[in-house]
Each structure stands twice: as structure tokens, then as C-alpha cells.
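Single chain ahead, by itself, as C-alpha cells, in the form predicted alone.
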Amino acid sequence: MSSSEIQIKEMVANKWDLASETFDTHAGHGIQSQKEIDAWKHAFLKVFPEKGLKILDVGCGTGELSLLFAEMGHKVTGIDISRQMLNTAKSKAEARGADITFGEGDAENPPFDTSSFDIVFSRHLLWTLPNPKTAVENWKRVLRKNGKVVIIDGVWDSGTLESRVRRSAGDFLTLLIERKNPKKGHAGYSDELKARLPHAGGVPLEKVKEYLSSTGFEKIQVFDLKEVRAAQKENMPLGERIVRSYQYYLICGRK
């Protein structure tokens, strides 16, 4: 890894350390209701209905979906480069009595042997990686034969005028109605950091398909997350509902 890449990842880790304290309070980050829990489970059962799988949650953050996978009967390992995010994840797992292994690790190069997992899962991660193609290649490496990579991502900021207007309006309403900083609980990347990431505004679905197919994944499928988004919006302040009108998807491929 080059010194430039190390610097980028240190900057990213620092941003998420700062965001960790209030991260789970945001709809779309922390799970806010039983209805959302049920919607996530319904979505995942379509993708991997089997029980007792070994799942690697890369960029696990505060462990929200790691905990959900454990509740569904899977053996879960979560890695992240943010120590504060991991501290939160470990505390939540301990409080719930969940047997999950959390540890520091680079999502682009997970520190595990070849063919270690049945599922490699990522949520809202590819956009913040300096080398997303390398990440997908290494996720394939740690998967067992017939294992699946499962990716949830989206395009948060397309760079269009509409996208900028939505974000500005959402931030204004959050300040006006809720009297809170709309940036708190988000990483708030600087322009310098964004310029060093290939997908700082989010990863279009077609680009992820390209990463998967060029890496050799087969049976690539895209799943509708409409049920999840509907559940999230029920507990979402008006400002955030305005912002959350973007491409959002679950895509998977088999090794």
C-alpha cells in the first residue's frame, strides 16, 4: 500500500471515529423499528436463505447488520478501520449477548485466509474506498466456492443541480425543524478527501455490476430494497426524506 493510500485511509478512519457517537441515530444507519428489522430479514432471506453461514461484514461500522445476521443464526465476523465504530459494535454485541467477532481490518484487503467465508457483505462502503476494484477481488479471494458477495450501496450525490438542491433543502429543514446539525453522525468528507476517492458521491449500480463481472463473479442479481426504504422513511425526519431520493440497491454475485 502506498503512503498516499495509507494517508487516505487514516483520514477516513478519523472521520468515522468522530461520527461514531451519533451514527446509529440516523435513519438508514441505525435500524429504527421492528418493521425495518423485518424488512431487512425478508430481503436477506431472498439472497441467502441458508442457516449457519459464515459471514464477513466488511466495513461493519457500529455492527447493526452484523447483529441482525447473528440474530438470523449466522456466524459473523465484522471488520472496520474505525476503532470507535468497533468499540460501539462490541458494546452492542455484549449488551445483546451476541457472539460476534469484531476487529480492525482493511476492507480492501481483509486479513483472512483464502476460502474462509460463505458470504462477504458490505453496506455503504464501496463509495468510500480508494480502490473498490481491488476490494472486490479480495472479497472473492476470501470466499469459499459458491460463496456470495452481497453489496448494498447507492448514489448519494450525483453531482447534478437536483441533487445539490435536495441536499441543501434537507439540511435547512433539519436545522429549522429539528434544531440539530444535519452533518452530525455523518463523516463529512472534505473536498480534498472526496477528490481522492473514485466514487465519493456513491457508486452507480452499473459500475458495481462491472466490478463483479470483471472479477469473475457469476449469477449476478439485483434485489429491490423498496420494503426497507419504506420502513426507514416512516421514522425519518422531513429533511432526510427529501434528501433520500436516489439510486439504492442490493446486488450479489456467486464465486
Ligand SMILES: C[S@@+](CC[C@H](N)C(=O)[O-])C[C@H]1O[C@@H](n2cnc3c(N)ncnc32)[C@H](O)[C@@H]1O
Second form
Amino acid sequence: MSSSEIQIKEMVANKWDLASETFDTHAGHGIQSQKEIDAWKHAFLKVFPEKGLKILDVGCGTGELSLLFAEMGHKVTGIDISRQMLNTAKSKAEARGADITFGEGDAENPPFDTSSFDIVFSRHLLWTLPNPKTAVENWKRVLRKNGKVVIIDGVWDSGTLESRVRRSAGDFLTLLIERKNPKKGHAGYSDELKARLPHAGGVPLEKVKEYLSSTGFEKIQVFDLKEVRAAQKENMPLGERIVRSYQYYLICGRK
Ligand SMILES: C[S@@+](CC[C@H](N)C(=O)[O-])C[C@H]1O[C@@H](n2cnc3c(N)ncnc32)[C@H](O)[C@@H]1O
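For comparison with the form predicted alone, kindly provide the form predicted in complex with this ligand.
Now the full complex is given, and it begins with the chain already shown.
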């Protein structure tokens, strides 16, 4: 890894260390209701109905979905570059008696042998990687034959005027009506950091499809996660609920 890449990853890790305390309070991050738990389980059962799978959650953060996978009967390993996010994940797993292995590791090159996992999962990670294509290639390496890569991401800021206006209007409404900090639970990257990431505003679905197919993944499928979004929206700040709209998807492919 070049010194410039190390520097980017340190900046990213620092941001998430700081955000770790409030991360789960945001309705798009921490699971807020039984309805949302049910919606997530329903979505994942469509993608991998088998039980007892070995799942690697790359960029697992506070382990919100690692915990859900463990509850669904899978054997979960989570890696992240933020110590504070991992500390939160470990405390939550301990409190719930969940047997999950959490450790520090770079999602772009997970420190595991070839063919170690049935599923490599990432949510809200690809957008913050300096080398997303390399990451996808290495996810394929650690997957066993017929294993699946499962990616959840979206485009929060497409860079258009409409997307910027919607975002600012949503933040303003949340601040004005609910007196809540609209940035709570987010990392808030600087312009300098954003400029060093290829997809700082989110990764378009077509781009992820391209990463998967050029890496040799087959049977690529896309799911819209409407049920999950509807459940999350019930607990989102008003501004975000009524003003914001963006592309959000789950995409998977088979090795
Ligand atoms: C938006 S959070 C998502 C956390 C979790 N996946 C979730 O959906 O709740 C992004 C996470 O990716 C982690 N991250 C960013 N770059 C990483 C890298 N190169 N390797 C491992 N983790 C990384 C951050 O530390 C942070 O915890």
C-alpha cells in the first residue's frame, strides 16, 4: 500500500472512531424496530436462505448486521479499520451473548486465506474505499467456489444540483422542526478526503455491476430493499423522511 493510501485510510479510520458513539442512533445505521429486523431477515433470506454459513462482514462498523447474521444462525467474522467502531461491536456482541469474531483488518485486502467464506458481505462500505475494484477482487479470493458477494450501497449525493438541494433542505428541516443535529451518526468527510475517493457521494448501481462482472462474478442479482427502507423511514428525522430520495440497493453475485 502506498503512503498516500495509508494516509487516506488513517483519515477514514479517525472519522469513524469519532462517529462511533452516535452511529447506531441514525435510523439508516442502527436497527430501530422489530419491523426493521423482520424486513432485513426477509431480504437476506431471499439472497442466502441456507443456515450456518461462514460470513465475512467487511467494514462491519458497530456490527449491527453482523449481530443479525449471528441471530439468523450464521458463523460471523467482522473486520474494520476503526478501533472505536469495533469496540462498540464487541461490547454489543458481549451484551447479547453473540459468538462473533471481530478484528482489525483492511476490507480492501481481508487478512484471510483463499476460499475461507461462504458469503462476503458489505454495507455502506464500497463508497469509502480508495480502491473499490481491488476490494471486490480480494473478496472473490476469500470466497469459496459458489460463494456469494453481497453488497448494500447507494448514491447519497449524485453531485447534481437537485441532490444537493434535497440534502440541504432535509438537514435544514431536521434542525428547524426537530431541533436535531442532522449529521449525528455520520462521519462527515472533509472535501480533501472526498476528493481522494472515487465514489465519495455513493456508488452507482451500474458501477458495482461493472466491478462484479469484470471480476468474474456470475448470476448477478439486484434487490431494491423497499421493505427495509420503509421500516427505517418510520424512525428517520422528518427532513430525511420527506425530502430526501436516493438510489439504494442490494446486489449480489456468485463466484
Ligand atoms: C458507513 S460505516 C458502515 C458500517 C457497517 N457496515 C454498517 O453498515 O453498519 C463504514 C465503515 O467502514 C469502515 N471502513 C472504511 N474503510 C475501511 C477499510 N479500508 N477496511 C475496513 N473497514 C473500513 C469504517 O471504519 C466504518 O466502520
